Each structure stands twice: as structure tokens, then as C-alpha cells.
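What follows is one chain in C-alpha cells, specifically the form predicted alone.
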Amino acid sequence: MIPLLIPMEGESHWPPGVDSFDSRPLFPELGPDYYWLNNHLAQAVIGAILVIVFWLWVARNQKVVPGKKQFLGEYLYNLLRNSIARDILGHDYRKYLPYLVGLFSFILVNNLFGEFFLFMFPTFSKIGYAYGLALCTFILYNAAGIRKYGFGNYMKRMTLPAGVPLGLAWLIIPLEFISNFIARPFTLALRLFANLFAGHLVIMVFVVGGGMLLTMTEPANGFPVPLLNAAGAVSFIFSFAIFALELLVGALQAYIFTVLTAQYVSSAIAEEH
């Protein structure tokens, strides 16, 4: 992995921006056709492996009186099962619980990569990965609805709610179609992406800018060196508070994405809308 804040040849530290989120090819010598094999793809794969290993680890050697490992696994599992799957999906929750557990775990791990020193980059601050997860959710809730009601009846239920006068169908059908089949996946992805992108960009500004100020050896814009160095130190200290906030945001966004996924599935298989 090439750390995000280490510039490549010809690049500069400042100012951080969209270019700071560019992926680094793992094998640049192979040419542009293999640039998709990059550090952020490797992060996503590592995240998936960590999720699988974690749940296999906590599921082994289950005991009547749980130890710390089993307690951790059961706590997370029960949190997702009771507060999301069962409360939102009702008696059908068991069908979708594995996906919801895997979804939450995968998002959380990849969000925490933004605070982990080997990566220092949240995977979902790349919009393509957020769209990929939103597409999986889009396929899931539509497949669930079609399986239960059939394609034609499902489309009718999702575009023309019960009780709507036929005279308003020309207005309601396009609005419901946009809401359920276009806006849902886009807003689901953008919410996750925007929070991770903005948070990491703020961290970069404080860390990189603080590093520049802390290492200044000459006055700049009339400010003496001691004042610049002091501002750099304050910036570094404040960045720890932002890191803590990002930990909270990463966990919260994983929870919100999972809750919305469960709600979309619930709306697709509900008896009435």
C-alpha cells in the first residue's frame, strides 16, 4: 500500500483535494489495462476477508457461558438481529439477516480503515464502492418483492399505492417510480460517500496543513516562525478530535445504510404500502 499522504513524483502535499483520493496502481508496470488493480480495491478485498474471518472466529467453540470472544460476537449479532432485522422486517427477517450482518460489518470495517495507520483511507470515500453496495441493496429489495408478488403486480404496488384515484395515476406513477427505483439507490450511495469523503478531506487539511506549519523555518505572509509552528501543533492536536468524530461517523453510517436497506426490503415485501 502507498499511504495517501505520501506524494508521488511531481505531486505536492497542498492543497488536499479530489486528486488526493486517486487510487494507486498496485502493478503500474503492467500498463493502464491493469490500473483497476489498485490499493483501494485491495482494501475492499482485505475488508471482506476480515469480515469473514471475524465471524468464523467468534462462531467457533460456542459455550453456554460465553467468554469475551463469544460475548462480542453475540452482542453485535443480537444488535443487528433485534434492532434492525426483526424490528423492521418482522417474521421474514431470518431470510435477510445474513446479508444485513455482512453489509454492516463490511461497511464498518472499510470505514475504520480511515483511522487505521496502514491505510488511512476510508474505502467508501470512493464513490464507485458506495454505488456498488447500493446496487446490491437495489437488487435485493426488488428481487424480494418480485419473488413475493410477481413482476407485474410488484411494479404496480411500487408505482401506484393503494387508494390513489386513477385520475392522479399519471402524476403518481412517475413520482413513485423515480422515488423507488432511481432515487433510493442514488441517495443511499451518496449519503455514505459524502460523509466519508468530507470527513477524510477535513482530516487531510488539518494533518497536512499542520505538518507544513510545524516544519516552517521561515516567516510567511508576515507571520513569525514560532507562531506558525504553534499553529501547526494546534492543528495536529485538533486532528485527534476529528479522528474521534470520524470513528463515530463511520459506525453511524454503517448502521444507517443497514437500517435503510432493511426498510427498503420491508417496503418491497409489505402487504400494504
Given for the second form:
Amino acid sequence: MIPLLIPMEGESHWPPGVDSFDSRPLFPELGPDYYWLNNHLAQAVIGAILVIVFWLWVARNQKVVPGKKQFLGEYLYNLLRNSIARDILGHDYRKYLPYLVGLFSFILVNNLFGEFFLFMFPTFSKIGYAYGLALCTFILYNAAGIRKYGFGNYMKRMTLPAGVPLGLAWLIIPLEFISNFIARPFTLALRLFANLFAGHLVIMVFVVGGGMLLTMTEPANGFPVPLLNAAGAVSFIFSFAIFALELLVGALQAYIFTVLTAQYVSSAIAEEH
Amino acid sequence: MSGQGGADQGYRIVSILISGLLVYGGLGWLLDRWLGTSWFMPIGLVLGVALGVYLVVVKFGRSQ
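Could you switch over to the form predicted together with its partner chain, since the one displayed so far is the form predicted alone?
Next comes the full complex, and the chain you just saw is listed first.
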């Protein structure tokens, strides 16, 4: 049962650690040139396909009186549109809405991969994928700002907030530059990555460790077998609580990433206030 | 300005405060390494926190 739940884990992989997150090449027989074609890349691509198929499916055959399928799609879409895009971006939210909807559903689906069979691995606990998403957001908010204000004007707005006296400007400019162009994308990526990495590690400790304790047949560290097995059972039961927590964390992180993306775009194109 | 209960603004404020610490603390650390001294980094950290707080006041203090 354990190898089925977490395919990468075996007896030799205890305790679970950073190397439990290593990717496996899909076609090892093709040689190192094709190692980039690994299981985590495949699951990210499958996630993207699922998102595309889902939105195409709910957008097809729209009727004036929505059926169940259309109601579901419109409900999710409205949730994102009203509570994220329109609230934060104001009247020109429409241009950015497709990106925000795609971003949210892609992150959500990939996070849920961590809790469901087949993959049992959240894609964004590999930091490269989180960096990739943050890079997309970075390009989006800077491009939006540069298109609206021109490069020079945009850089001035982003590094020198209105109301700072000139005497302090030389101290504030590097600070704002780092905060807006370096801290933003990195914190965005690291927040997503760290939450999922830590969550998945805890799940592995509970499930793999619980499985090991449950199948113990001889005393270890002076503890009798029944006690070890009971501890394993308790660990399994509690792993369900951790799974529930991870469902929440996955949804929350998808939401936060999307909200902050909208927030960054909004601050890049904001009028003076 | 936003209806998010302030959580998104909170994240932005925290990132400003942290980047103040990192930028000027880091600058002080580099100067210390370069000159072999040991007092630039504490000064940089204090300066960074002060500037971060100041920047938060300038950017968020009056929009309410």
C-alpha cells in the first residue's frame, strides 16, 4: 500500500528528505540528454491540459438559462473576477482577467496533485516551477507598467514614491528598486514553493513513517512491537488531518499568488493617489 | 482602495520592511567585509529598518 501511495518511497528512503523530491526521467534509456523529460514536467503539462480542457468544457454551448455545468463554470469564473480581478484592478481589470483565471486554476490543480493518487506530488514543491510562474507575473506587471507610462517614467514611479523629499531620495531609490523588482518575484516564488515543500514533507513523514511503524515485526529502541504498531496507526489517522490541512494550504496559496499578481499589476498601472 | 481585508497590503508592507533590512544590512555587511570593520552592518540594519518604516508611512499612511 505504501509504495502505491508514494511511488518514490521505499524502505531505503527513510527518513524522507530533500532527495525525496528528486525528479525521475521518464525515458532513462534515451540517455542524459532526455533527462529533462521527467515525471514532474509531465505532471505540470497534464495540469495545464486539465485547466484548458476544464475551461473549454464549461465555456462550450452556453445558454441563456445555465445548466449545471455552465452554472459551475460561471460561479468559479465570477468568484475570481469579482473577488480578485475587479476588486484590485478596478475598471480595466478585463485585460488581465484571463491570465489571473489561468494562473489560479493552474496553481490550484498542481497543488491538489499533492493530495490525490496518481501523482501524490505538488508540482510547485520543485522550486523551478515556482520561479517560472513568478517570472511570468514579473514580466506581466512590468510590461503593463511600461506600456502605460513608458520605460523612464515607469522606473521613476516604481523607485521614487510621491512625497519623498529629494534629500532622502538617494536612500529610498535602491530600497524601492530591490523591493519592487527583486523582492517581489522572489517572495512570490518562495512563498508558494516553501508552503508546498514543507507540507509534502510532513505528509511523507506521517504516511511513510506510519507505514513503517505499522509493519514493524521486532522491537526497536526498546519499544515493544504492539506499541510501535499502535503509534503507526495513530500516525496514519493523523495523516488525514494533515491531508485536509494541505488541501486548505494548496487552495490558499493559489489564491494568494493570484491576489498578489493582481496587486502588483495594479500598483504598476496605478494613477497617482 | 482594495476589498481584500488588507491582507495583500500587509504582504506588501512586510516585503518593504524586509527589503529595507536586506538592502542596507547587506550593504553594510559588504562594506564590513571589504574594509575589515565590524560596525557598518549594525548601522545598515538600523538605517534599513528606519527607511522601511518611513517608506511604509509615505506609501500607505495617507491613502486611507
